[in-house]
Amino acid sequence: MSMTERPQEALSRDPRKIVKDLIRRLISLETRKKLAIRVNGLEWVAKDRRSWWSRELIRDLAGENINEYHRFLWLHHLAYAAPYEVATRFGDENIEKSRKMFSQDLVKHLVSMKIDPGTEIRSIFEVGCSLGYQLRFLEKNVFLSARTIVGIDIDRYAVMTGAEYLREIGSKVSVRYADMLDLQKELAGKDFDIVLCSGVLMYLDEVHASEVVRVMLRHTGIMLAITGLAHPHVDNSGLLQSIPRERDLAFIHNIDSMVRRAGGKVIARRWDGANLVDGHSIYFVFATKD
């Protein structure tokens, strides 16, 4: 309670906020990071509560370094990363409708360029591939002639379990641990026909997300395909700056502008505003080198 706060006012505050504030004052951030990891392993605690505590224990980190806040949660398979498991993500029946819409639009726009996705696409690279389930879906259903299918992700657990499953089923998809902030090093000397980035740029601020777009575009042979959070009321292409979403501090970006600033050309896009598909907003951008 502050010196100017009356007792009844303090009692009326959200008890959870009082506890969180007290914990943050008394326990160092480094110790709280360890607690966030431990809390996630408590099977007797409901999953939604584990997710909540994992985020809230380090929420003040977001104010210091928003990129590092999201990076820590993904790196340790916490909060919004935790639901990504082999059993619930792989298989056509488990692919979310919004991802299927994305792949359908990708195919449509390749065909409009007179490119046959099934026979003319040889290499694919995905930034933020998680387990590799989207790449596996595309390998089976879209890019049938692709020989090089690679993904990177910062979630070590997802990469490890996904890679093991992909080996077991004889897939050509290869996933490995890497940070997208080191993307230039990962892609040095390499180009891919298709470069994908689905729901990943939202975890970087505008400056760093723009740099990732620039690097991806530089190493794109045919098409760069990106999904992002859609602003519910204003077409993202009209945003003057990126906006953090209140509930999870993920960013709503103007990806169209990022592509143009990187020297690329937006050949197709889709913005569905407040419309949600399986809980996800729809904002797709398809681009080529100008």
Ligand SMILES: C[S@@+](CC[C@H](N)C(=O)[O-])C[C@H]1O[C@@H](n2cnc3c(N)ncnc32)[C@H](O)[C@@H]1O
Second form
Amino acid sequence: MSMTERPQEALSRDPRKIVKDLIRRLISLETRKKLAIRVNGLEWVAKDRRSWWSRELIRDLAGENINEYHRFLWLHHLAYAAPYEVATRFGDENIEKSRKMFSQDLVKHLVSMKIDPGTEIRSIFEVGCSLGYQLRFLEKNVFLSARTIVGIDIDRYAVMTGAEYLREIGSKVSVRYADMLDLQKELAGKDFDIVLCSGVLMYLDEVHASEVVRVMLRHTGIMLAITGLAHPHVDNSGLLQSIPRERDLAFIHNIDSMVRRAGGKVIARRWDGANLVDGHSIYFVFATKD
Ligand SMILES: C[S@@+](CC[C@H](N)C(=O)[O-])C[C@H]1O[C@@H](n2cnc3c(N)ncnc32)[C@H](O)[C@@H]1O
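Please give the other form, namely the form predicted in complex with the ligand, since only the form predicted alone has been shown so far.
To see the whole picture, the full complex is given below, headed by that same chain.
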């Protein structure tokens, strides 16, 4: 209840909100972060309830530092990170249709550049690779001659379980823990034929996402391929600034403009507006150095 609020008004409010506000006022953010991790481990609580509490316990962090809010959830495999598991992500049948469309488009645009994906691509790097399932799919089905296939991700659990699985099946894909905010350090002195980043930039605000695009482009040999959240009504290339999505506070960016500001050239793109494929909106950007 606020200082100016009468008791009846407070009682008419959503009781869950009252509890949430009280918890946030009485318990420090640092302690609530630990609680969010603990709650997630309570097997007897339904998954969606655990996910809700993990987010709600630290929601005020989103107002203070939106990048840190998303970073914390991914780092600890909480809330929207929880469904990322080896059993449900690896395997051709588990690759989402929107990601298959992305790789088909990538192949099409490489071919239009007179590059044979099966024989001419030697190295691939993925930013935000999770367990490494997309890289594995590409290793097996698309970039058959690639020798270096590397991914980084901040979700420690996903990287650990994904790396173990990839080792077991004898894949060339290697995944490791790293924060995309440290990408320049990660990529220093290295270039990759293909750099991929799908469904990841949305967890950074415009300034930081633009910087990641700049670094990725600098280290791209042939093609940089990115997917982002599509704005449902306006082609993202027309957005004057990034917009946080209400549901999960992830950003809808103008990636075309980020590429151009980084000195790159958008050679192909796709924006499908409100159309959803497996629950994902479709906004792909394929770029090269200018
Ligand atoms: C929606 S998932 C997409 C996974 C995969 N790229 C795909 O296309 O299916 C977003 C991924 O970005 C990763 N991520 C989020 N913030 C990150 C950061 N700061 N550094 C590295 N990875 C990050 C998450 O851990 C998660 O694996």
